[in-house]
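Listed next as structure tokens is one chain, alone, in the form predicted alone.
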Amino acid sequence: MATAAMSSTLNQLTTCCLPKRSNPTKLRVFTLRCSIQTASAGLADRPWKTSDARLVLEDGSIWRAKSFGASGTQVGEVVFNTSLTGYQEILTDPSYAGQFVLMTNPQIGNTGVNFDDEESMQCFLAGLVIRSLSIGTSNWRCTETLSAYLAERNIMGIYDVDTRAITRRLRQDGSLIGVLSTEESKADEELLEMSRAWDIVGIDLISGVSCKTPYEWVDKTNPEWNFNSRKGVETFHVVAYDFGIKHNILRRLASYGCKITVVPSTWPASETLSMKPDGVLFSNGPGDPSAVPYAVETVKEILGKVSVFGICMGHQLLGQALGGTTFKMKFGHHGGNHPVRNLRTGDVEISAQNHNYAVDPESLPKGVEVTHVNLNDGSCAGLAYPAKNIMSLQYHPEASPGPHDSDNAFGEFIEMMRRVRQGA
């Protein structure tokens, strides 16, 4: 109860007249007494969070929002992801380095986070942009809330922002550089200048996410989640170049019977070939493939000497190593619902994708075959060069998160290595 010292009250009497049910011509009279605080009493604190963050885009638009996770000021490229689930896998995907990920699914955080769903040892993205932050969690594997998880990893997040409007702007104008800030001391003009002075094109982001020394990977897909068993198959040694590799790519290879050695992005091709592997995997990774010419040279030195499988960034590096070119897409492909046609079989796969660059199929030399096409925009989604035992996909066959339509690509890689072994 408020005390006299805290506030004074204004009492107001209101007389209401209602007809009695038994006799409509007579009235029932009663009095309401209302007590309200006057302005001199002061207002109570709002029971909800107020806007304390800004997202300033290079086009000059300013988006007010509420913050969660870490505080401060961060610059990055804004991209939208259309996945309905799997935000923790997205947070820990190294391919998002240097980017703010905007989730088009309106409510995020309702399942919390857990250690089993992480795709790498840390979060590499610049920040997370969502419409609604769930106020509670409901999942039997949940160990922590999303907000606490991001705060511990120094990742900024904002919510209560119009993600639909921002997505439409990105689809119309293309990916935009933005600055996310919770610092009131920074003026809008200063943040806008920061966004226009920074560029993600031409930056080597791979070196910042790759491992530093080689290691052996032995973990397979958990039997509870393993949908494609490969018991009793022969073992193949695969050297996996870590350009930002996801754990579930390695788990799927191990589940298909591979012995895996993971090496850094700068690992010499000569060292790889000296291991006499059955195959080499060039992994996914962030940024511009043209910004890592050393990786392209490594790919060139390996092609034709051992079976090769490229995924996402690995696919783009293969395209360049084969003599083709890559280009930056308008807003890229980010999500778990992209239809892709396998031109060899005619089958359509629903795929998980995360990339801002693509291979120009017109620039590829004779003998290189386009095997998959994205049905949303016709872009190249897969390559093969049978004469040199090369295959690649622009999307993620491990699909974490996403559907498992493309998992058989790992089986195709196994079969290619088996054919080479038998023919040797």
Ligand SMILES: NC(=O)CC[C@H](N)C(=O)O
Contents of the next structure:
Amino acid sequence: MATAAMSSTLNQLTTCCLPKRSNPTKLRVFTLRCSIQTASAGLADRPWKTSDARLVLEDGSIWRAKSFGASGTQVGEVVFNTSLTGYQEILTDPSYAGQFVLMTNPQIGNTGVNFDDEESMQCFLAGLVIRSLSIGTSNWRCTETLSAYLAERNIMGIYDVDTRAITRRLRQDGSLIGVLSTEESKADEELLEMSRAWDIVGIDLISGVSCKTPYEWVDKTNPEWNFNSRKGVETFHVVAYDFGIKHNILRRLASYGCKITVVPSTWPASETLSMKPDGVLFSNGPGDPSAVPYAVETVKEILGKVSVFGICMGHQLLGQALGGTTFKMKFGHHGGNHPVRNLRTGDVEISAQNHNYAVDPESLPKGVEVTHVNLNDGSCAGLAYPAKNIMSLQYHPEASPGPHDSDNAFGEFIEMMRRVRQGA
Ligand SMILES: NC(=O)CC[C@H](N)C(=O)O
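Please move on to the form predicted together with the named molecule, as the form predicted alone is already shown.
Now the full complex is given, and it begins with the chain already shown.
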């Protein structure tokens, strides 16, 4: 069992062993060392688990760690997430398909998992990278430990890895492809080769996470946690394109009084328009928005004919459909603490974010307004095209996890649909 003294020793070691960027042609191994030794050689096995996994990054660094969840070998892009809570919502956010999520919060697993906090039916991410795996769970809602949950879903996790050092490397050099392996038989060079042979850019990851057939969604936010709900108001029919949709987007729309039909990413625009919805929502989703031209075409066919709201991937597809371009950011935004300025009101919202791509505002045609700006780096965080009843956000008004400052964006979408219905 890890004592406070032990974890403080570990923290000191982590600080003073911060590795420098390695020569890309050489493999360099980083291990979190523990200062506690076994008594004398051969007397007893160590009472704690020793390293049994490697994370090999494309820059040639090798991070020795301990595995939990599933075992095997997996490739993906490593991104860091700065949320303090909500690891289960993050694990089930389909937008993380193809990525290893490294949590900067050093202790994960404390609250276990529960089935009410899932953002989709599955974990699509490549794996989870954490500093310390909590040895116990303490939460009245907990139904299972994080380890058991990941093992059942065949998702690999590693802990006792220097997450601060990896995060600093990602911030300095940008997102990196990595291979996580528990297989001793695989040589370091082989894993490095795998990481260099794979790329997340240009792959359609949406088709692997979208639903296959349309369905109706009725669940609202649980009354225990609800806020901003509207009572006794008219109902609006929204068709929601599932590019990897998070359940909380659907719950929030339902709580605002929408009747929702969720459709697959390949659902023809003509079918959507024939349903005569009041609005169309383009959801969040994984990967490169330039790798799904079919989705951009669908958005183009719908724009101007009905009110639309794009969230994250939906915002990026809207940007492209309007004639703009998207680009890959250095390491993206992933976390629940990103300040955004709403340029219409002047208000600053603390927002939940998860994206690696962004719309280039310079590429947008006249009439398209940048409505929100990310205050950390000035990137475009929201768009509107009032003449065509279009609005979009690069971040997550549904939060989950994250602050609820931006929830009113759903209210604005409702207002837009109401104005169109009233012919205003
Ligand atoms: N959450 C999302 O919709 C992410 C959008 C896109 N996959 C990106 O990384 O930018």
